Every structure is written in structure tokens, then in C-alpha cells.
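Form predicted on its own, single chain, as C-alpha cells, below.
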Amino acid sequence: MIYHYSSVDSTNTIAARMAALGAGHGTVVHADRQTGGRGRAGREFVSPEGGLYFSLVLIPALDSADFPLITLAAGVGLCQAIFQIAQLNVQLKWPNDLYIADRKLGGILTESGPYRRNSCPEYVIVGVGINVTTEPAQFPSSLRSRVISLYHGRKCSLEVETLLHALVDGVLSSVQKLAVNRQFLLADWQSLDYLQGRELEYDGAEGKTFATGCGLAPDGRYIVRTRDGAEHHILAGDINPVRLKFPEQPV
């Protein structure tokens, strides 16, 4: 069942309410905008016209330990997805950003509901934002150069209802992949890692540090080498790459 609206202040708080009030799995909460977009650690996601926004109702059958990996399902289905309706390569920055040509093209925001005896949510609410036809002047100055769409990486227009139908079927497939082989599920996003192998800027609890990007843990965290040689298994914090230039947006 999918609930369209023009705009909302949320599609995860609208899916959130529904779960708890009996929404089945696959329930998605659709807008066109949205006025109190969220995005990681209670951050601000700017969600103007143009692009898609929606929040899936899952109820997986997963064990505990394979929940916090939802976030990096849900990216794989996305992009391949993407790839699929669009052919354009997306990348995936750990732990929840799609990027093309070193530009956002949107983000995922998981919340779950109440915890069960078994250590599982009732419920999991997976917010995607995706930039279909934005542009970088609906954005604040501060983001304009660091944001694309998927108009102007494929430089042709999408229709949102079919997109939207690609989307959720990618992102509903890829966390039944997690269920049945969570190694095959992580392969999938290795390949598609945007910081492997860069250098990079992590800001976690005890500073900025500068490292080089080297994939995933077993358990979903994101292995960075710092220039001693450490290895630091990243479970929350700001990964960047460093040095990294934006040419001027496209039109």
C-alpha cells in the first residue's frame, strides 16, 4: 500500500505512526516534499520539489544482530535499483549516502520501533530522500555545490511513479538478501563503496583524524587506517574524503 501526499513534515514520523498502528510490511508513506526532513544524528535533510521522498514499513524476519545492517541493505537495493531503471553507477558513502560523480544524490535514515523480548524491533522505518530533479539552487549556498540529480546525471527525465515502484522493490529485495546471507549482502556493498581507498577525514569523539578508507567490518562498522598504521572500526561519526574539489554543478 503506498500513501502519497504533496507534503508532509516527515515520511518516517507518518510511517512510524502507521506501524504502530498495525501498517503492514512494505507499507510506504510517499510526498513530494518535505517540511521537517530528517537525516542523521537529528541533522536537517533539505527536501525541496523535485524530489522523491518516501519511508518503507519493514517487519524482516532477521536475527538481532542482522538488524543494524538495514541501513547498508537498503543502500545496495537502492542503487541497484538505480542502476537498473537509469544506468547510472551510484556509489554508496558509509553509512547511509548514495553519491554520483562525487556528488549527493540523496540518503537513508533508518529508526526502529519498540524492542521486543528478543532484542528486535516491532517495526523499522527505512526515509529515503533521492534527488530526481533538483536543483542546486533549491538548496542552501552551502550545499549547492555538492549535490546532484538524477536529471542531470542521466540528462533525461525519470517518471517519479515508476522510480518510486524500482526503488521500493530494490530496497524490500536487498533486505531479504541480508536475511538469507548477510555475506552475500556485504560483498554487494563493498562493491559499491565510495570511500575505499581514499584519504580521508573522520570527526569522531575524540577529534578529526586523518585516515585512508578500507571497507566493512563483518558486523556492518567501516574500517579506517590512520597514517601510524592503525586499523579503527568506525561504529558512528563523519567520514569525508579529504582534498576532494567540486567542480561547478552541471545545467
Second form
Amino acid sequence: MIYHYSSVDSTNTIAARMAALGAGHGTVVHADRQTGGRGRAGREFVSPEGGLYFSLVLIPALDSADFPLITLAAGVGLCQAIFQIAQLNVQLKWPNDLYIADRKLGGILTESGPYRRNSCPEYVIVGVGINVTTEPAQFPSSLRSRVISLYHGRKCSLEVETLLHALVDGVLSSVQKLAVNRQFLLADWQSLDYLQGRELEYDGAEGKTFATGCGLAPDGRYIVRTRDGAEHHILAGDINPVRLKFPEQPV
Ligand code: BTN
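Return one more block: the form predicted in complex with ligand BTN, after the form predicted on its own shown previously.
The complete assembly is shown below, putting the previous chain first.
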């Protein structure tokens, strides 16, 4: 079942409310824009018209250890669906961002319902925001050089409903793949890894730390190698490519 709204605060909030009232696996809440879109770590997710914003209710039959991998599985499903439908190669920036050409195309916010006695949540909400025809001017100036949309500057050749169905099916089948064989799913994720082999910076125990991206650990953490040769398995936080800093004005 798909519920469509022209404007909501956050599709994740509405989907969670529906799931708490008994909405089933596969229920979708879709909106043309959001006034209170949320990203990871409590950040705002700017959601103007031209983007695709949806939240999917999942009641997956997974081992408790696999629940933290749902965001990774969703990312794989989205990349595969976008490739099939628009022939575009999207990469995944751990843990939840979709990237094209070094810019953010979209993101995933996974939120869990209350936990049962078996250590699994009653439901999971996978929220997805993708810039489809959004123009840079629709974003705050601080984000304009960092975002991209699927059909940037071109006419969208797909109906929004067609794209939505493809993305929802992509997420559902990828989460199913996680249930059947997590190794295959993690291998698929590795092939889409945006950070692999790049020079990175992240906030480590001793402040800003520089490292090289080394891929995914079996438990879904991200492995980096710092300049002293040590490997670190990152559980949470932001890992970003080191950006070359050019002076604003030629000197
Ligand atoms: C991120 O960039 O940190 C994740 C962004 C996730 C945004 C989607 S849009 C649909 C759903 N509703 C929300 O409020 N957030 C997610």
C-alpha cells in the first residue's frame, strides 16, 4: 500500500505512526516535499520539490545481528534500482549516503520501533530521500556545491511513480537478500563503496584523524587504516574524503 502526500513534516514520522498502529511490511509513505525532513545524527534533511521522499515499513525476518545492516542493504537495493531504471552508476558512502560524481544524490535514515524480548525491533522504518530534478538553487548555499540530482538540468524521463516502485522493490529485495545470505549482500555493498582507497578524515578518539578507506567489516563497521598502519573499525560518525582546499581568490 502506498500513501501519497503533497507535503508532510517527515515521511518517517508518519510511517512510524502507521507501523505502531499495525501497518504491514511493505507499506510506503511518499511525499513531494517535507518541511521537517530528518537525516542521520538529528540533522535536517532539506527536502524541496523535485526530490523523491519515501519511507518504507519493514517487518523483516532477520537475525538480531542483521538489523544494523538494513541501511547498507537498502543502499545496495537503491543503487541497483537506479542503475536498472536510469543507467546511472551510484556509489555508497558509508553508512547511509548515495553519491554520484563526488556529490550527494540522497540519503537513507533507518529508524527502529520498540524492541521485543528476542532483541529484534517490532518494525523498522527505512526512509529514503533522492534528489531527482532538484536544482542547486533549491538548497541552502552551504550545500549547493555538494549535492547533485538524478536528472540535473535535464528533463526527468521517468514518471515519479515508476521510479518510486523501482526503488521500493530494490530495497525490499535487497533486505530479503540480507536475510538469505548476508555475505552476498556485503559483497554487493563493497562493489559500490565510494570511500574505498580514498584519503579520508574522521573524528577519532584523539580528534581529527586521517586515514585510507579499506572497505566493510563483516559486522557492517567501516575499516580505515591510519597513517601509522593501524586498522580501525568505525561504528558510527562521519567519514569524509579529504577535500583539496583551494584559495577563494587566485593569489
Ligand atoms: C541523511 O542524509 O542523513 C539521511 C536522509 C534521509 C532522508 C529521508 S527523506 C524520507 C525520510 N523522511 C525523513 O525525514 N528522512 C528520510
